[in-house]
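One chain comes next, on its own, written out as structure tokens in the form predicted alone.
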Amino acid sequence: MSQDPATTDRAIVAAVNKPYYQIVREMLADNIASGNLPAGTLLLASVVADRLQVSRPPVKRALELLIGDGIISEGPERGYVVGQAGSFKKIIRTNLHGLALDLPAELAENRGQPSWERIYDETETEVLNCIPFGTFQISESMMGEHFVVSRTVVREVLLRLDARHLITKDRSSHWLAGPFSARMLDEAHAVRRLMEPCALEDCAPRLQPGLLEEMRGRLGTARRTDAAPSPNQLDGLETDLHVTLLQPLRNRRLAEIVRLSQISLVINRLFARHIGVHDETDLLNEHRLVLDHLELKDVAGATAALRRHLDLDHQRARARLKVLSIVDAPSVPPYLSRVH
């Protein structure tokens, strides 16, 4: 029997010791360079994920990094377009399933039927993206229809979200998500400022050659630009510092704790996309200081700079959460309905 995307994702990472989003990133870059994905081709994260039969988060991250590489650009309405803005005459909307793409052996394999693992990441992301805006009720039946999975699979996902304290049941046994409170943000930050610097200290000696130079290049581009970085560019920089740098972490339990504590990344991303990106000079300088210390192999200085950045960014996220709490929520999946 073929594997489901989540299981395959972990197997690939274990086999090649490379982040899965990096595999997708390189695969897309290679197919763009060869002409399999010509300039102007519209790329939607959901469609690319469906074409590869993998989960969406690594595809989304790969596409965001390709923007920083100058290989793709943001679409005029949604998604991404192959090539830099102005380098193509028109947008090509094509069925990716009809294109012959060169895929690594791992991506060329067929995948199995949906399971709770296959839909968990997307459901978790959707819940996190809505709870800063208020309280939402989750419909089990509509969730099953949305993902085309059984009620058993839906309940397994919801129980795991409940264990993470992202959702709960009311007195009528309805599943509720949110609201996300300042206290929840404070608690996540208290854990994060203890654990993430420890994770960076563990990873620093094993960073891939050239990685810091790549990150400093993307950061330098953002700092030299007069305009504020775009939401996608900002998201890529945050991913560099808080996700990519921690990929060599050997302690899987610590890695999961760090990931679950990075709630402020969600708040900042939502604020940038729905309110707008303002002057991010302070954040960019905080990033640079961490990378500068790592470049000098001053791990103690890097962890201290990271902790300072987390404290300052927590205050920014707290203020942004207040703004989001009074803003109408963006479009949400059909299985989520706003209560108040």
Given for the second form:
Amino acid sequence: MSQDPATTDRAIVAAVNKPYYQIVREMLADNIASGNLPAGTLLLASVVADRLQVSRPPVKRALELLIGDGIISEGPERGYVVGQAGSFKKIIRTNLHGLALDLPAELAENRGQPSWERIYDETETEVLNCIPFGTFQISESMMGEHFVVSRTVVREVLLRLDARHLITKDRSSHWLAGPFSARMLDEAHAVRRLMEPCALEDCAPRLQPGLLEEMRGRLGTARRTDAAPSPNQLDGLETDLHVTLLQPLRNRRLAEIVRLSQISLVINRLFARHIGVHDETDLLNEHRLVLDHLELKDVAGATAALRRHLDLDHQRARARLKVLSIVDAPSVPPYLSRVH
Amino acid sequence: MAGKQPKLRVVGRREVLPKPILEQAARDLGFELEFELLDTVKSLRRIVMQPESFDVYHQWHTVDLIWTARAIRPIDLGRIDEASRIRAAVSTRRDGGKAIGSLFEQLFLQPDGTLSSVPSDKLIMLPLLHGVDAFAYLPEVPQLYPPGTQASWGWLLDPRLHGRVAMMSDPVLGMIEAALAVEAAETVVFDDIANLSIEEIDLVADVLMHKKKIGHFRAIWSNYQEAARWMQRGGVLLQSMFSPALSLLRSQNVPVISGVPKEGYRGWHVDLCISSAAEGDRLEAAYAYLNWWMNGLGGAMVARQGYYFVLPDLVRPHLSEAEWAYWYEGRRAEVDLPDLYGEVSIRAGDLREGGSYYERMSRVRVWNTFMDEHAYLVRRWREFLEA
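Taking the form predicted alone as the starting point, write out the structure of the form predicted in complex with its partner chain.
Next comes the full complex, this chain leading.
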């Protein structure tokens, strides 16, 4: 059983809601760059998926994207090979299971779970990434095909999404996801402004040495540049404050509540990617205030600053949701079909 | 001027940019103008996603949204002719009967990037036109009610008009009108009719869908020409109505009456915004276009279809005495008055329903707005359209 604190971490980390294919894509690119996966290594989607304990579709998508990035190429017979065609002498067939890979936290703890759990996070992320753009119907059968799981597993996932108020059944018993309403943001915020400062208070005395300094460094870099931060930079800063800082949290129940209340992170991330990052001075200043208080070991100050940041950011997320609601969803998984 | 002038790309709704206006502006400005008539949410999507595809946008209750997306740039008030009059209007018309509600509350850009009524040197939009809308009906309708009954939004849902009512398909304005109708007909009171909650949207949508299924609505129209056709020969007795459709019907001798609802009007305003991507010559041309509107001629032209200009004094020299008296002062037309295209649309002796400019504007119950639950509203509205 995976009842260790790692489960909690996984739950919190998933709140950043980066799509799985993106996580896999970055992880493979990193391991290729670091030499863990040398040029010529054969990558089969099924084997990579098995090694990472994720389903196949995101791995396939990640591999396709990496071809576009010019980092891997199509294999001579099947699969993909690290490096551009001609840049390696022969195909290396490595047992990926025997290979030490640097896995991001999202994937590192992805083992020993029942099958519904393995696809739950991915489904939740994909649903959350679509519903700010409208209303979608979920096809159980397509979902089963997509994840290569049985109807029972699909239903288990859907019922859990339903329990978390992320999807509903309409009058004709179809599963509907969305739209992401202003009320969802309001309700999540009302919980979050109470719970996240509690979580921070709990974690503050147990932060890893040097962590704050690193975070302040990243924030300082962003504040010193005249240009607005890149979407990735922004993701990093938000993850620092709202995910990484809370990793020492031992109360799993609190961790789950905090994670579920962080849905505005999705809105901010989608807005940054599809509409653009504009002036983020306010956000950067709010972040700094929290970190400064932590640095001075003023926990009460830090929690007050965090609450203030959450309140202000809530207003920004509300305005951004309005913009997203008129835009088309950039990418929709095959088991979701737009109804409105 | 030496060098090639760029073509200025202007986007707006068809009601606001009728052909005579476009032609007049192009003649006066001396550079090429390209007008694109767009009036759906799809077009709003383009404004937000591709600011480089336009230079000037005649915005319509979406300024907060397009500013959040930074699709528009602040307007330097110092470069606007009549800036002092605009400042004065803001300070005198923020409240009371002369208020132009939602317009001035989000006009000025503040140093922190928010919009408010506190004066600054930057406008987020140049206020241009406003007015009030309601429903309109044929003379048979008042005969269904005891003499002296004041018109009500509830009439849109009244069983006495079963099968003879039309509504508009636009979700944003349509939902506001439907909410006004439900409030009047079902004796419910919404907390904030300009920002309905999910339950309130559900209530309105359920009433509409029931009415639609029993055949209450004859038609749901998507533009004012279509609306006019339904009343002219489609059997519609009462319907939502934009004022250009009133002008059109009157020029065709249809005896249409514009409702003065006891619950108040739905107010609207249309303003000018400059694209965040406009630079150099295009930006210069955009300011020239904005200032063209400030000469009052365009405002006078659209007065003939019932619209009010933000600075009425500037419009007056371009209207005849009789036109000013009818459109702005709410007095009887002394002579036949033309519409925007030169056709007679107001007969001598006609009186504008609702009265003078200030009388009409002070009876705004709700301003057009993009509600917080817009996405949910659209979902339920689509169910109504498809029911």
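Just so we're on the same page, rigid core means the largest C-alpha set that superposes within 1.5 Å between forms. Residue numbers count along the first chain shown, from 1. Since we're looking at a predicted model, the values are computed, not measured.
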| query | finding |
| --- | --- |
| Core-superposed comparison between these two forms, residue 234 Cα displacement 2 Å or beyond | no |
| C-alpha of residue 168 off by 2 Å or more between these two forms on rigid core | no |
| Threshold 2 Å Cα movement between these two forms at residue 61, rigid core reference | yes |
| Distance moved by the residue 48 C-alpha between these two forms (core-aligned, Å) | 7.0 |
